[in-house]
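Taking the form predicted on its own, here's one chain by itself in structure tokens.
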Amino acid sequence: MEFEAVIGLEIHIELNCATKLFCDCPNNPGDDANVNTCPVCLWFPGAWPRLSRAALEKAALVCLGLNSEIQPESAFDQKIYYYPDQPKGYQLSQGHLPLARGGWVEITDEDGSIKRLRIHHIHMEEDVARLVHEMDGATPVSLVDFNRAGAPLVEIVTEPDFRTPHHAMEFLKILRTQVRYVGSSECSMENGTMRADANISIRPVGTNQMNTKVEVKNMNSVRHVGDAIAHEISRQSAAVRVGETIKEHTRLWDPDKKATLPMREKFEAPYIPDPSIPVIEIKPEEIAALRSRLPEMPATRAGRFVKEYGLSAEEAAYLSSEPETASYFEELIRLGVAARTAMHWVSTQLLPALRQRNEGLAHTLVTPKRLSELLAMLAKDEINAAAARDVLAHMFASDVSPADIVKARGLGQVSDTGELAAMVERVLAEQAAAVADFKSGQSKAMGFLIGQVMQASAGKANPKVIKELIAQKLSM
């Protein structure tokens, strides 16, 4: 019997707000232990919770780039469990009233069709403490840091749309590229500002039955949602074939083991709504305002860098995969680079460059405008492309103009035709069987007479001179 898998995600996302959901304590759950608390937040008997309006409003964002619909009408309610990293036993969260309904993301299929998948609701609630566990002596110790308890979170419910690997995945790198665009968070897997939990049940293929679903909690890279939904369908085919009843519980991912692992049966905790926090109203004005100040999302850059600039799809799309590439792109075109010199540059050498050095856009010295003054040089014969790849490599590291760099290691590029012509006579001397194989028609030896020039002159020759040179010494 074959089965299919019926996939749903619960993605947890951390607002980059400067203060936490309910106090006025620095949302920074990276500083030195308990620094960032206050009696909200440690909840002390008569400490009342105040909704952050820049959290709200963060979130509502979320909403809209992800096609949601804002509910009029939001509330909080007291998520009931006990557990030492919440100290008043309780979660506050949206249980019953979430803020917004509805919504999806459209991701390219395997076979390369458009499918959408859905998103049930999302909702606002505040994260936990941090529990650091440690061996003191032979005893184990259990420390309980506060800085994260009261961190602005909002938790994207999908429908149960998915049914492979590839479908989770797409639609992870989509909603975190989109959450981006908008400003409200870093989707940071890798830093924990993003978290995804997979619900995985299977069921023959042909039928419509729900079956019994496990639950993969916390998972921290797309690479692992993809491998845990992979395995954990395997896990159940398995069971199923041999007559064993899956039972609902939560599991945990082993990257190291290529493993789910047993956690805990499931748990539901109890919903009760919270009578310290006003029930939100946002009307109809304060949502179009909100929606006013969404920028232009990236499938809709995407397919106006088709048009525009003459982009591929291809390119488009990975171009606006980060509103930091995109508005990059653009400027340089705005300073006068030719879209598709831009295109190249961008993509081919600026961004794996900065990669390798563990450096994004926003902080790099090689700003649009500096690498618009090397593009310009190059465009202008100043300098050959293997030149301009070492003057980059410079800029990372000083804020020295390119012109600078060109003269200091003396990279500017001969073009004199009297200064090259004498390379040439002496190379075309040199190499005789090349002069041979390019008369008898084998196109490759201008190629290799080109290089043999461009080496004679240590890489400051311009090759197009050269093999125009070339051309009029091999047609005499």
Given for the second form:
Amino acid sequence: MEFEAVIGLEIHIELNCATKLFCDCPNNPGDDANVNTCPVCLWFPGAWPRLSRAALEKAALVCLGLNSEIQPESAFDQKIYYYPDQPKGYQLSQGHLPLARGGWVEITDEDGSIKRLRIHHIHMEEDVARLVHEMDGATPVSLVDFNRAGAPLVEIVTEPDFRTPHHAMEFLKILRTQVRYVGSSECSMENGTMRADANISIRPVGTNQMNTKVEVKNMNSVRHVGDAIAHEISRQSAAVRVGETIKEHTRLWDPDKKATLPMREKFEAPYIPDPSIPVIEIKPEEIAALRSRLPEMPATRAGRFVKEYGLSAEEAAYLSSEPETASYFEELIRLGVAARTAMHWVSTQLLPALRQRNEGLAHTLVTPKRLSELLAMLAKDEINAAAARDVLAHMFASDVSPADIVKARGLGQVSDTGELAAMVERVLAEQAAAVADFKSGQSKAMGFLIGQVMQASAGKANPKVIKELIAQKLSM
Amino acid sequence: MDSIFSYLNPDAPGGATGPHAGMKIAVQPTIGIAGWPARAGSEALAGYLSAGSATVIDRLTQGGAILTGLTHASELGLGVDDTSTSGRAVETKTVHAELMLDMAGEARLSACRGNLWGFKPSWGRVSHTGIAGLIPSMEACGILAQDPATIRSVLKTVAGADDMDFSQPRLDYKEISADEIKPAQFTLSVIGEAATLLSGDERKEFDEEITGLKRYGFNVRTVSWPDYNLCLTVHRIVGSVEASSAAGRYDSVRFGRRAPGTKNWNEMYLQSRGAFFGTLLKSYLIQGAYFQFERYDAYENACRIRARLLKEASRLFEQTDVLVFPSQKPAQPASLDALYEQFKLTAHANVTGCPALYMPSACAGGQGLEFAAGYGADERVIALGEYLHRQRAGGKL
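Moving from the form predicted on its own, what structure would you give for the form predicted together with the partner chain?
Every chain and every other molecule in the complex is listed next, the one we just looked at coming first.
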């Protein structure tokens, strides 16, 4: 029997607010343990939560960025469960009246078609504390760090529209891009600002059954999500084939063993309304005002890049995948760089170099202005491409202008035909075999000869001029 | 003093100015005062010192009031029992007023026990900040005093919007003084269903109290609130569910004592949590957990009924200025049922969020009366109390 998977995702995103969700403590979970705490996020007796307006706005922008409909009324509930990382006995979450309902993300399916994956709802909730288990000599010690307790989260709960690991991975990539665009989160699975759980069940292909689902947690990258889902589909299919019954429970993905392992039985916590936080009322004009703050979203921007700058769909999608990249690219164009040159240099030189240096566009010394100055010198044949790459490498370390780097390193391009003609003469005399090859119709020999002249000029010669000079000499 | 107070203010008061200069206040240890013990009558909070002061405390001390000390509380302020000394400091005139939680009627019942005036404000009229209650949707900071004018004075200072408490409704509260009470135009209504809960002797006493009101010229009529008795059922379900959740934070790990002899951290957490609550409170919390996990449908039904009760109460207050209820002195509760027996005539105000004032009886041994007004009409019941207090002082009763 052939099976197909029915998959839904629950994605937690930590909002990049300055403060926590219900108090004014800094939202910096990575600081020294327990420095960002107060009676509210420690839930001391008498503590009374105050909802952060900034967090509400950032959460609402996530909803709008994911085409979800913000509800006129939403409210917080107490999700009742106890664990040492949640010592007040309940988590403030929106169980009954979520901030937004509906929504969708469109992905490109494996066959190239566009598939719309629906969102069921989006709600806000507070994060829990972090447990740290250490050894004090031979004694195991368990510590609780409350820096993360009360950090603002949104949870995106999808419909069970996914059928393959590809769907889940593409959904997460697009969702991450869209949330980064609205500026509400960094959405890094590696850093824990985005966490995804998957609910997976299987059914015979062609049926509409909704069978017992298994929840899988602990996936720290998009790749892990895909691998874990693939493994779980395979595990459940094998189990059903030998007559086993799938029981509802939670499993953990073990990336080393590349397997999902049983964790616990599925626990459904009850929700009761929380009286300490008033019902959130959002008026249509407030939603309109928030909507006006949305930036041009990635799919729209990519479409415009194709239309306005003549990029291919793939190039446009690549440049649009991060808002900073897209803005950088457009700033280069505004500064006079040709679109294709800008696309080429950003995607093949700048971004790989930044990744190698573990830097981002936001803080690099290679500002659009400086890169545009470098590319202007290239366009005017003042330097050649090899020299431009060399100059770029030096631009990451200092804010000296590209022109000064060229000057200091003597990288100015030699286009003087008199000076280059002597070099060409010498190379042609030394490379008789290549000259013969060229004359016998082997055009590749031209490249070799140009390279020899470039080498003789220490990389400064203008390759266009060299080519012309060689062609002249050999056609005589 | 120690028989009344669990903690006495070590700082000698003096020199304070303001509207409450010289006014002595006793405080139930469910209300936070920075650096003071906040045991709230529970072993689960043994040794805990308040991290900050409740807004009500800040406002009173800024107004010149003197915090005399902390009373002894029933466990986490729930119910009125023999361990609670609420009302005693006012009764003995050691202080002028006392602040305490009213989650199901405790402030009014303590007033009844001590023959004092006791007031529960509208829900949210007074900031919750710094008050460690169990039933957040029903509780309010109550005020006990020898006379309603003192209650008005304290309320004026502690009430009002607090930027630290977003749950407070933003209402315009209408001032009304005792001088504006005109008995002939002021409607008082007795809920017939409440009166039927009394024994024969109690009913007789209640009727005498009503006769007293009529002597002042008030037209007192009887109205029906068919669902009145559901107030207690709703309170018992919703209150215990909220309490079970609210008490979760008293984990005996960060506060109070940890369970001894546990093998690892997980066992320590699990065994400490709830271990140091008393039997009555444990019963209440277990009841709440039962509704949370096993009979959530009953909790949802109780919430729906509560919404209906709110509407019904609003309709009653459209037809009357003040509702009049009988009162009963609280008996020592030995069980959960006995605890709720205490609340059968008081829980309505907590369920509906309405303001309620207990007026002591003018007769020796009398049970007194409780007045309730529509949501937000706090000053109306206080003005009625002031009017009646004046009349009594004038020897008219």
